[in-house]
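The chain below stands alone and is given in structure tokens; this is the form predicted on its own.
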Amino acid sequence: MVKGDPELLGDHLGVFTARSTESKITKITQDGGIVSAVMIYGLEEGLFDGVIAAVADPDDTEEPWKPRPVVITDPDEVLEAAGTKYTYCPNVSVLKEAVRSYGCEKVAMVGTPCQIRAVRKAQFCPIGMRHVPDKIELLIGIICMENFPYEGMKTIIEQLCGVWVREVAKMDIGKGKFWVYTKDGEVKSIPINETHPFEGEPCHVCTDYCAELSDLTAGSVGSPDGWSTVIVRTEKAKGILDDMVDQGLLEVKSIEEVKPGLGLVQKLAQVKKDKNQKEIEERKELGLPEPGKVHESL
């Protein structure tokens, strides 16, 4: 594994690009299917007894693509949560339920950088989360520049892309565009800068692009289509990934062998830090609250 700039990526052991070797995963997941593969492996091997993820039902006639947080205990159900939903899902809200209602002792959670920070804060200061912090086994972070409220995402899809949200089969952000793939095989896209008015307000004071407090981070940025960039941060995550590679469940390449590579990840991380730190400074001048910082590192 190669190492990048910790000032941009957060503390980490190394970075590589990878994809699942199982076609049942890669044919329906986003990019390399790393998050789904780790969740399935962890549940099958007993490393986790519960996984918190976001599930949406594109066939829901009322609110398709509106995700809800779920506690998954059956590895066969993991792929129901596959794919990125570009809108909020309160995954942290079911963390207590996973422990107290499902009886989970080893919980893994997938989350955006802000959600990963919320869980670390709960571990540090577990007010209202008694008996929960020591049950958190692994945090999987998702690379995130910004997110959208559900109605904002729906507006992007229906008004800007011209596609009914109920006709969407998959969404993606890449190569400077917001992409929509329909169930009929059509592909629509708009420049990403046209989506900025619909971003969630809290995203504008977040300087964490790579989920710096997670155990491992995954995302498409930096890797070719069909692969995921993986940032390994803890020995626990490294051990899981090494075992998966040894068992032939993951195909791995050096991030230095692929395009666009680690440089793009670091460039976009710098963009988010600079842009949103400027927003924070402007808010401080106006006397508005500064976003809290509990952890600077794991």
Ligand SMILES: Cc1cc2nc3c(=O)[nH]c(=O)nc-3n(C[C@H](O)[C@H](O)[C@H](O)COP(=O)(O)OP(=O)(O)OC[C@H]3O[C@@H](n4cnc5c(N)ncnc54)[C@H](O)[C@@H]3O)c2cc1C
Second form
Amino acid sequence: MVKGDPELLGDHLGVFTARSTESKITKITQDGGIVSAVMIYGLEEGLFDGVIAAVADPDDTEEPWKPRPVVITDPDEVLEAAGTKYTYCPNVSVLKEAVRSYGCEKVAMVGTPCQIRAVRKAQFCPIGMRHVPDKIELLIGIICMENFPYEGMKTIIEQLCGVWVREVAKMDIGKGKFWVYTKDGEVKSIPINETHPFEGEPCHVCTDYCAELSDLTAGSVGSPDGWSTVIVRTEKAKGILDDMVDQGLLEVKSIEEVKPGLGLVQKLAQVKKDKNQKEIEERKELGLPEPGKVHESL
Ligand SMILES: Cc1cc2nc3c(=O)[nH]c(=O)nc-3n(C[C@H](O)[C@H](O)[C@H](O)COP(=O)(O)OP(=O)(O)OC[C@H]3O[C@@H](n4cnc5c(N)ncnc54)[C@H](O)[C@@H]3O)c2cc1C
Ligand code: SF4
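Switch over from the form predicted on its own to the form predicted together with the named molecule, please.
Once more the chain from above appears, this time first in line as the rest of the complex follows.
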């Protein structure tokens, strides 16, 4: 496995590009289906007894594409959560429920870098999370440059892309654009710059692009369409991925063999760190709240 710069990607054992070999997975998932494939495999093999993911109902007449966090215990239900929703979904909020209500002892969770950080903090200092930290089996991070509040995402889709949100089959960010694929097979896109005003405020002080504290990270950047860039960080994650490859469930290539490759992942990680660190410094100068700083009154 190729290794990149830990300053940009976080500590890791290696990076590769991969996709699920099962078309029933890849025809639904966002990219190479790594997140869903790992969850299905883990539940089937008894490595996990619950996985936490984000489910939306595009046919919901009130709020289609508004995700809610769910605890999934049946591998057949994992694909109901597949696909990226470019809005917040509080996956961490059901972690306690997974343990206390569902009785899970080996939980896997997918999350944005900020969510993975929140869980690691809870493991380190489990105030209000008693009995939960040792039940977390695997944290699957997703690469994340930005996110949008639900109304912001809806405005991007409906007002900028000109598509009713209930007509959306898939959304994506890539090649400098926000893409919307409709249920009728239409494709609309707008330059990503036009979406910046709708970004969530916390995303402007977030310097973690690659979910640096996860066990493994998956993203689209760096890999060809339909494939995922996978950053493996822990021996536990490596063991699961190796077993999946041995069983023919994953197809893997060196990240050096594909374009645009690891260079783009690292370039964008650097862009996010530089841009948002500058914002943090500006906030410090103005005495505004900054990430990681505990208020003096506490
Ligand atoms: C807000 C956001 C921003 C992203 N930005 C980038 C980026 O800049 N560059 C990049 O390379 N990749 C980005 N991704 C990741 C990318 O879109 C895919 O999620 C990733 O490549 C995994 O693909 P997959 O085929 O393995 O996922 P799938 O197998 O389809 O699984 C995706 C999993 O993510 C969960 N999920 C979906 N939306 C959310 C959400 N909002 N919050 C928490 N969990 C969710 C789903 O429930 C599902 O389990 C982003 C994802 C999100 C949610
Ligand atoms: S940019 Fe950072 S704060 Fe915003 S959703 Fe992604 S990981 Fe969370």
